[in-house]
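One chain is shown next in C-alpha cells, namely the form predicted on its own.
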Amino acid sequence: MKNTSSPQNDIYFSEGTVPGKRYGKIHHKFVIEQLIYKGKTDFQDILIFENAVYGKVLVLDGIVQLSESDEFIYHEMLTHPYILCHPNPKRALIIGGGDGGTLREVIKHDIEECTMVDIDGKVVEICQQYLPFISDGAFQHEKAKVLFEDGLAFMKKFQNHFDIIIIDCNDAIGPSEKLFSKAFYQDIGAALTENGICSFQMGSFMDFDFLQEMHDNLKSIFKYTTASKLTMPCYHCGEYCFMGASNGLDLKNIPAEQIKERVEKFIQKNSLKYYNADIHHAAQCLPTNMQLK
C-alpha cells in the first residue's frame, strides 16, 4: 500500500529541554495528529495532543508525562513494587501526580487513606477533563484526599505520620526540581513510620551522574535502597530508573515467596497490565554499566 503522507507538512512536538546532558543536543519527536489543549498555569506549560502510535500524549514544561498507550508501565511500578512490600500499609502521600494515574493505583490497595498534594491545581483540573482515562474516578474516591499546596511545606508538617510515600514528579526542572534535594528526603524520611517506605521517580539512565547522587543522597538518610529499571517507550531515551527507600524494610531482600504470595492475592482483585510477582525482582537486576553504588 502507497504511504501517501507528507511529513513534510506534518506537525510536530520536538521534546528537547528534559535536564542533564541531554538538553538540546537529543530530540524526541511526535507527529501531532490532533491538538487537544494547550495552556499556562501559574506553574507550568501544558500541552496535551493525540499522537497515531501513542494516543494522548501529556507534556508539562515541554517534557512528556505520559502517553495513553504506555501509562500503566510508570503507574504501577511507582507504586505496586514499594507498596507490598508493606506488611500492613494504611496511610500513603502522594507529592505530584497531578495526571491521577498513581493515586488510581494507590487506591487499588487496602489502605485507610491516601492524600495527593500537587501545587498546581489546574493541572488536575485540565487531566480530568482532557485525560479522565488516568485518573479513572480516583480523585473522587472516598479514600483519596486532595490538596494543592506546596509539596516541601506540606511534609514538614508530619513526623512518624505516613506508611507510604510516593513522590510523581516531572523530572528536575520548574516546580519539580526542588523535589529532588537532601532537605527533602530528610523530610519524608521523618515522616514516615518506622516500616514506612517511600518511592521517586529519578528520571533517566542517560543521567547517570545525577541518579548516583541521588541514590548517595538516599544512602545518607535511609538504613535501605533500591533502584529498579523499566522501559517507557514515549519517554526521552526511555530507560528510566525509579528509587526505593525505606529504614524499616529490606526493600531488596524481602523473600521473593512472600512477595509472590501477596502479589497474586492482589491480582486476584486488581487488573494490572504490567507488575506481577516476576517483574517485582526482575526490575532490580540492572545491568552492569547501570548498577548504582
Given for the second form:
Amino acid sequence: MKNTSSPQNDIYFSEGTVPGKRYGKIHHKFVIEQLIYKGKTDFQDILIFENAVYGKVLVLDGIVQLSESDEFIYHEMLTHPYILCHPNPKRALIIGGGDGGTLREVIKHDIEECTMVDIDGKVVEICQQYLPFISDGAFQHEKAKVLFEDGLAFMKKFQNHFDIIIIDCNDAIGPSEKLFSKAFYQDIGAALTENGICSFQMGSFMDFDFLQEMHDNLKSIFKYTTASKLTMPCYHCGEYCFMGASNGLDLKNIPAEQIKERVEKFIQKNSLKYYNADIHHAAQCLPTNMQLK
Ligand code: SAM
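What would the structure be for the form predicted in complex with S-adenosylmethionine, rather than the form predicted on its own?
Expanding to the full complex; the earlier chain stays at the top.
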C-alpha cells in the first residue's frame, strides 16, 4: 500500500480528555482534511471536521460523538435491540441525541410518537446544517417532537408514561454528568410503563469500574438489566458498552424465536447496516474480562 501523506504538514484533532483513567494519558489523533465548523454553545464546544477515513466527525467538548463511517453501529445498537424486546411500544423518549441519528432509527418503528429532549438546541441546529444525513429528515417527521431542556428535570415530570426511553448523552462529563446517577435512574424507572424498557450509552470498557458502578445502580432499581458490547472504531479505544433495564421484561431472556420473528419483520421494511437477530444475542455475550456482575 502506498502512503501518500506527509505527516509533518498535517493538522490534527487530538482526543485526549475522555473521562476516567485515560484522561490526558492516551491520545487518539485524527488528521483534519477540512475544518467544517468550530464554535461554542451555552453548554459545550462543537467541532466538525472531515477525515479521509472516517468522513465527517462530530466532536463535543473534545470528545468524538460520531463519525459518518460508523455512526450506524451506535445508532442501530442503542435503539433496535431494546425496542424490539417490547411487544407493543407506543411512546418513546430520547434524552440527548442532538445529532438526530437515534431519532432517525426510533421513528422507523411502529410507534405513535417519539419525544427527543436535548439540553442544547444549538447542537441540533448545527448538526442539521452540517451533518443532515445523520437525522435524514427525522426532526421534521410527524412522529417526532423535539424539546430543548435538561433531561434530568424533564424526566421528573412523568409517571408510567413511556414504553421506551433511550439515554443518548455524552460521556459522564459536562451537562451529561448528572445523567449517570442513581437518582436519574430512579426517575426513569418511574417514568416507564409496566413493560417499559430503557437503553443507556454507558461508555468505554476501559472504564470497567465505572461500568460496574452504573450496572450496580441499575440493578438496585430495575428487576432486569442487560449489558452489551459494540466496537466503535472512531471512539477512543473502541470498545463501548450499552446497557438496558426494565421492570417488566427480562431483556436477556426474550425467546430467540420471538426476537428473530420481530427482527425479520422489521428488516423487511427497513434496511439496516449492522443490527440483525444474531447480533442481538451476540452483543450481549461479554468476554470473561468484561463481564459485569
Ligand atoms: N453519540 C454520542 C456519544 O458519543 O455518546 C452522544 C450523542 S449526542 C450528540 C449527545 C447529546 O446529549 C448532545 O447533543 C448534548 O447536548 C445532549 N445532552 C447532554 N447533557 C444533557 C442533558 N442533561 N439533558 C439533555 N440532553 C443532554
